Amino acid sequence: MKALVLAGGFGTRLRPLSCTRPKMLFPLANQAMLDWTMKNLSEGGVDTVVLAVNYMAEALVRYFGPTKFDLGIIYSREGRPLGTGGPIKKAQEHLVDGEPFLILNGDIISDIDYRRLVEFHKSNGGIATIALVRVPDPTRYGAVELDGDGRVARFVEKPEFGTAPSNLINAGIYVFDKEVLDYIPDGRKVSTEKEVFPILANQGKLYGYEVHGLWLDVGVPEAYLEANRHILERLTREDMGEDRVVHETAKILEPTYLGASVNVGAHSVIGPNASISDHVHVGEGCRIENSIIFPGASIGDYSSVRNAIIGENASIEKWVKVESGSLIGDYATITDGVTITEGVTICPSKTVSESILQPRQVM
């Protein structure tokens, strides 16, 4: 069975975040975002994915290749943004097999069962279906009005508050007939919610499948750090990175993870729910929880980090304190006694000199 993994570049709180990797390619425990979704698939039955890349494609060539995870590896590359419809129609001749196939946005995590959903999906008698999660508030998504036979009798792309059907809500996850295809324009942009769904849904050939357990739309920082908080539950000791270096007085709380070559400082303590990726240096008397540290980066003697995201390479110089919601970029580097406050970016290679008290983002 294939897949299309959609991995361009959709709009994010999350991109000013990094100048070097996709947001793809975020460390979730010290391993990408994408990985994990491409393990789940290959548990799933899936023996191809096409990747349908843009922003920042050589960067997912790279890391990828032709082959991971016992999974075939095919780059449909656009070279435009074609929105989520366009990609799959530009995909088609490494898709158009006589059998159904997956398509998923890349920013999705979730354990959903996939054998599953193509069971549903080919016992139904349609020509789509979408897998559908419950969530409190609709408005930013696609919500869907189910009949009682499974079928989509209303979708309704990111309804007005009050307005919205129901609570279903599309999950970024589908399986697709060939026929679908005819139904998305060629060679230029196309929105499958907008264009394509609510056809397919009052031609009575569009199903839904409600899932449940682990879904999470990570395009932004809260989203990000929930996803990281659900794989650290994951994972066991036997998972974390070697050569970690932790003083004697320092307290790890779990879940945490620490990756290769990270050092941390006397009387410090990180965790729960830190994600600290390899090659970090984490000074004296820090405090680090619910954040993810990039490689590479440095936390000074008694900064303090929480609920927060720190880049590549950053430099978080000594008695600083990095806030709620609060993204700081690559290479950036916050200087001595500095707070930044609850939801502000700092951009790449920036160097920040005083407090930030107010959300904002620096370019």
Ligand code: GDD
Second form
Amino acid sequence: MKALVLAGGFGTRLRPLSCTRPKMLFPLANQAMLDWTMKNLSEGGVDTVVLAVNYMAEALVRYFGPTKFDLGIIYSREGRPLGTGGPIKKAQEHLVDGEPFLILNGDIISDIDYRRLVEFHKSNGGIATIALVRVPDPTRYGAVELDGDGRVARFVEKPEFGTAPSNLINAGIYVFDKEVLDYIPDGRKVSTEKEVFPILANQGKLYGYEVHGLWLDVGVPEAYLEANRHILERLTREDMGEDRVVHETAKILEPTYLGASVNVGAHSVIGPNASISDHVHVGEGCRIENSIIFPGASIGDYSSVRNAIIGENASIEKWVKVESGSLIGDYATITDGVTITEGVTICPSKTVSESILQPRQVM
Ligand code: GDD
Ligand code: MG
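Form predicted in complex with the named molecule structure, per the form predicted on its own context:
Entire complex below, previous chain first.
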């Protein structure tokens, strides 16, 4: 079976972390986000993955190469972004072989059983099946109304508050027959959710299949931190970097991941739920909990990072506090004694020398 993964786009809220890598390559313990999906696809009976790329395409090509996890990987490059539908049409020659194929949003972390989804698709008589999950707030997603037979009667992308047909939403994972390609216009940007699904629903050709278990759209810091917690729970000792130097008085609370060449100073406490990437330096007396630190960042003495994400090569100096869903962009500097809380976003390369205690984006 073949699968196309939509790996373009950069994710607006998490963009400050995208200076040197696209969102799909953000670290989750010792792997990139998209590794998780690729492994599941390989175990789910997929042999070939087409990666539809544009933003930072070369970083993806370099990272995955021509094959990984027993998957053949083909790259479909877009000159300009073609949305969620255009890339499917563009890659059609790689997808069609008489069998239905999978389409996936690349920013989803899930443990869905692809084989069962495909079986359901083959038995339902439609030409497209979308995996569905139940969420408390459907406004960030595509919401559906199902009729009694599992058919999607209505598909509404990003419904306004209070207008969603239900709490069942599009999980961003589909099985398509090749007929679906006839519904996607050629050579331009297309939104599958706005231009294709509503028509298929109208014609009774779109089915929904509710899935349970792990499912996250890594579009906001909170979801990224949650994905990190799930991956850490599944880590084994062998996944850890070898050459890290942890002072004998420092404490590592499980689950925590420490990458290669990580340094942790005296009396620091790391974890639980911390992912510290390669070449990160942590000083003395630091506290890092439920957070993700990108490669090459440094955390100065007596600083604390809780429920936060620190970008690549960012520098957190001494006696700094970063908390509450805040995000420090790549190469940013937070100077001595500064406190940052409450969902603050600091843009890349910015230097911050005054505390920020309210949700804000610092450009
Ligand atoms: N190749 C390519 N080209 N990929 C793209 C492009 C593009 O122009 N634009 C977006 N993508 C990729 C993104 O990288 C992501 O993996 C996927 O397409 C979906 O785009 P998002 O920007 O993350 O959309 P969303 O999260 O707001 O909504 C979508 O996902 C929800 C589930 O997480 C929709 O499909 C919703 O209906 C759905 O509920
Ligand atoms: Mg998304």
